[in-house]
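First comes one chain, alone, set out as structure tokens in the form predicted alone.
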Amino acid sequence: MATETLAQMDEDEKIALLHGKMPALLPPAKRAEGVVIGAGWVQGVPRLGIPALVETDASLGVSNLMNMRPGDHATALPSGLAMASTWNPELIREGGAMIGSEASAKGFNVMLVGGVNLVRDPRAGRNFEYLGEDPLLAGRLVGAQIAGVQSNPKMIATIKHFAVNDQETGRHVANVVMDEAALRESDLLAFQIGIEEGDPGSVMCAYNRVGGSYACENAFLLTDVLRGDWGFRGFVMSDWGAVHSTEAVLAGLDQQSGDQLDGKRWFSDELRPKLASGEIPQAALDRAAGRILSTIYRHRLDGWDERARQPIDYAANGRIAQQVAEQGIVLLRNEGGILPIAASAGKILVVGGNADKGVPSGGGSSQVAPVGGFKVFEQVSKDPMKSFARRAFGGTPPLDALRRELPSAAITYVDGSDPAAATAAATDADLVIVFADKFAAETMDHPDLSLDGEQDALIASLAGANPKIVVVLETGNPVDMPWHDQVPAILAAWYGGQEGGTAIARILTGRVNPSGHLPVTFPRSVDQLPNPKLPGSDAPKADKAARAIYGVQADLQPFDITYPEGSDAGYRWFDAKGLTPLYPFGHGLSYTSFAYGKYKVKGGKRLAVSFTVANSGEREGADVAQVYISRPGKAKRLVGWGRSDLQPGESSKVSIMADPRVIGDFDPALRKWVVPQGTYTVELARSATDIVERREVVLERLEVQP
């Protein structure tokens, strides 16, 4: 069908396919009649059924950035580290049903959701949209998040940023450098399974370079891996501000995306005459047009109508998002039994945190104004390329939700402000509770792991005063912890979203058990970290010789990332070079306890392990089973897992069949996935670190198609 219709269509029509506009940015006068203002729109083609394609941000919620629909709220989820922290896709999916549900009954038919860069520095500011350090976790997450988006009628989603776009520090000029082999076996194995497993419509490349080339105009990125390895069937878009030539169409880009903010309108203005000379091939333009008609057909948006408008369950929708709070909390630490708090809790003090007001929000374009819109909200940098990471509290507040959950006890809360009369009321307390936020955000990265602040000095103070102390750690990235052995209890309720008080008092008190597990590791210091700079961090501004060639929205000269792991990402890191970190991947602890047995491992062509959990305490509880694999000089690596909710005393089995690409090594020269023949060891473990069994198996040699 895309076939005749494209043959229907005139050069301007197919042009106007390839690019669009921020909304924002254009005077009322030219905006289209009915649509509803987000992060873009593409002019469609009216009298062939084509609609225009109405795009929102992002993967946790139908944003409103900048307030561009005046008083829009939505459902907003937690941050992607807390949807990894549930290791449940099956949840993910309903999440992303959901939002997917609420963007297009505001009118949207396009969702730039699927976020999937890995988290190679806890520094970097956007990890609290991303999905965690491990390239399988992290696939099947997005993966499943995607499909759920699309469950929905006439809904494109995408997957972004492709790809290595791992920090904000210099991104629109760094340049990574890293042999093909680790780029296959971490980053790009990462959105291989995210596009097989969820089928996005579309895929956004990134603002970095890749071995020198613009990710958005990288052949072997979007025309060798993407379309012929992967056989990707969808259209590339840019992301805001990416593009930075013509020829990208030829190397694979379809769409040039809010074209205001890049220096040219490359695929309008500069892309006519050159198709006029033959310097693009009309060929070139059928190619890129015939792939967003046939995404448009396929996910059935022909028959949009931008206009019509649907009623939103709130409530119900927030149920959800409460739902993947509570398994996205992590329980780090739990000395002594101090949790869950006694219904009979005397006097309670709750410290810090705006508890009174909300839950921390990630800043940018990811950021959703949550149903009820935030309590707190300021403009953290006045740099105008900075200027949307807002730090923001909203949705419910823990304190509200703890007097609800604990009637009889006296709840008193001081902000911490001074740290002297906070140390005093803790005195008087039988148990301290306090709330620790550190902001992240899209454009800026942070300089340490420190918490916000002077909230380090006063939780070591408040501690020595009251032992009897609980610490919510509110951030969007792992954190140092000086403190952390005077402190019996440490929860990782990461960015709560909608529900995120309701599900922090829900936990502390017991009415949940907790089951999150770390998708990324707490190191003890930056010293334990591949790069203990973050690369980019000393470079020098950028000039105007610099932002002529590079783009507006450069804010430093170029420089390389090289990263030292490699393929190693993370808890991977850790293992091949013998660290021990604060706290490892796949940690989290629980109230009840669980026992595994009957472990099986069988070897040959495929990898198959099976097993079972049983929930020995006496609490319901669910259980993050995990298997990783290692061979001689290569480190461990999550092959993976099996998420248990269980009864006292209830059991269950079980099964994975592990994916070759994990266990194996990418050689450039084939073009294959290998798994080399030899004897490997399969461990069955709590954590990364925390190993129950052990097993040694034979496999032999597979190859596997890239």
Given for the second form:
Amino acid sequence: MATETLAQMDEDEKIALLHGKMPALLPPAKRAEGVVIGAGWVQGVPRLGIPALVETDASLGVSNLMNMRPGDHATALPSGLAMASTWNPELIREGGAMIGSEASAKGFNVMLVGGVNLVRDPRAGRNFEYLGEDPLLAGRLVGAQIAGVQSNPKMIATIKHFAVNDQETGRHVANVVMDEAALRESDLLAFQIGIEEGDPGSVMCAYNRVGGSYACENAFLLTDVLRGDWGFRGFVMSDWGAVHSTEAVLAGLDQQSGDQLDGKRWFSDELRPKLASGEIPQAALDRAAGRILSTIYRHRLDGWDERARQPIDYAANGRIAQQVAEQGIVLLRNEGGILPIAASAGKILVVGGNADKGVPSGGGSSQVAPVGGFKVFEQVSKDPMKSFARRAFGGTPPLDALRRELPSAAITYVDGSDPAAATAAATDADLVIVFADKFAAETMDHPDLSLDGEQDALIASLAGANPKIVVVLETGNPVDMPWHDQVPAILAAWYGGQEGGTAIARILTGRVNPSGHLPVTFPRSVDQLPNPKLPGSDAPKADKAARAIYGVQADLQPFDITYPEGSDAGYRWFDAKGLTPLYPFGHGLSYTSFAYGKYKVKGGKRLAVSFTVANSGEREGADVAQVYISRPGKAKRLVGWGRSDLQPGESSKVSIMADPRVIGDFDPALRKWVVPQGTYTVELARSATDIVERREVVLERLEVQP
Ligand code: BGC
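Show the form predicted together with beta-D-glucopyranose (BGC), please, because up to now only the form predicted alone has appeared in this conversation.
Below, the chain from earlier opens the complete complex, with every other chain and molecule after it.
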């Protein structure tokens, strides 16, 4: 089909498919009639039934950046880290199907979802959008999300940002230096699994360079790995402002997105003369246009009607967002069973963290204006390239939700701006709940791990006044907790999306039993990180010459990022170095308890693990049991997990067939994954460091295609 259509197209029509615009930056007269304003728009070929590609962000719902569709809102899912904390692919798939249905109903046919860059550094500003530090967990979840989005008819999803755009500092100039095996076993593996399981129509290449060449003109990434080894069938679009040459088309980039952001219209104005002179062969144009066309057909976008809008059931969609938020909250600590809060709670003091407004999201292109709109919307940077990263409050405020859940308690709120008054009020309370937030956004990394402003001192002072204290963290990353030992209960609630406040209240009161588990390690301090100093944090500002080379969005002079951990991101680094984190990957408490039995590990060609889990406590709850593997000289790796919802006394069996790629090594010389023959240790665990049982097993050598 694509071949026949391509044969009927003239050069201008083909070129039209190869570049997109940001419709919000187009003068109204130049905008195609009826097209919804979103992140991007690619003109179609109406005479041949090829629709425009109408693109929206993305991973956490249909965003409406800078209110480009005045007043429009959408169901705001919790952050990616909250989604990953559910360890629940089925639920994440449902969330994907929900946001995809809203995108479709609003007139979009391409969603720029899902983000699966690995969390390598807890200071990175976009971690909240992503799915944690482990390639298997992140890859499976992003695959599920994409499959959900694309379960809607006539919808393309876009996995991003390919690859290793793992920090914001210098994202337009940084060059990641990592050997191939390390890349394949970490960041690339998350993409590989996500693509296998989700089959996205498109891949978005990243801003940064990898091994010296821009991700969007990197033949190794876009051609050898993505298409050659992985057999990716869709098309590659660039990130917005990530293209630096027309020759990128030869490396495997098919479409320049939002071309007003690049210095030049590389895939239109600059391409034409090069086609005419033969510098870029016609075949390259046909190949890129052909890939876009075949994706359009495969996802049945032909015949898509941009004017067909559907009503949206926001109430039903809000319930999905709430479920994700509830399953994504991690109970980190609960000394003395201070939680859940009893219905007869008495006097409760709620302090700080904008608990009266709600903290639904981080800032940047992923930010969704929740149903009901934002209550406050603050610009955080005057830099024009960062001005779209705004801090916003809205959704369900936890304070209102707590009052609803605990109607007979006397709940008072102080915002914490007067620490002395808050501390005095705490003395008199039966329970103090402190909300602590930290704003994270695209384009900005954190300088350190501490909470914003004076919140650490406030918490310490409140804890000094009243030992019955609970801290609820609403952050986009792991944070330091200098007050940790003084506080008996701590919840990591991330950014909870529009129903985050309701979810927090229902967890605190025990209406819902916490079941989230950390998808990232909480370090004790930055000194435990592979790069104690954030790469590029001392790079000089870009000058005119650097901007001429690296583009208008370049803000720093170029620098290299070396990741000393290689493929051992997160808990693997902590394991390899024998470091004890503040909270390990996989950790999460419950109000009930679980017991494990019949742990069986079978070796040979393929590793198979099974065990039973029983709810040995008094309440219904969900367990996330994990299995890790290691061998001498190698850090442990997650090979699987089982999430089991159990009534008290109920038990279930979990069976895991391990993917050899998370056991073995990538051998660049053989261009294969190799599981070496040998004895391995297989752990059934509650977290990366809380081991229930260990078994030794012998595995035979196995080679697997890349
Ligand atoms: C982000 C992408 C996003 C695009 C379009 C870029 O700034 O990196 O994730 O999809 O903008 O809004």
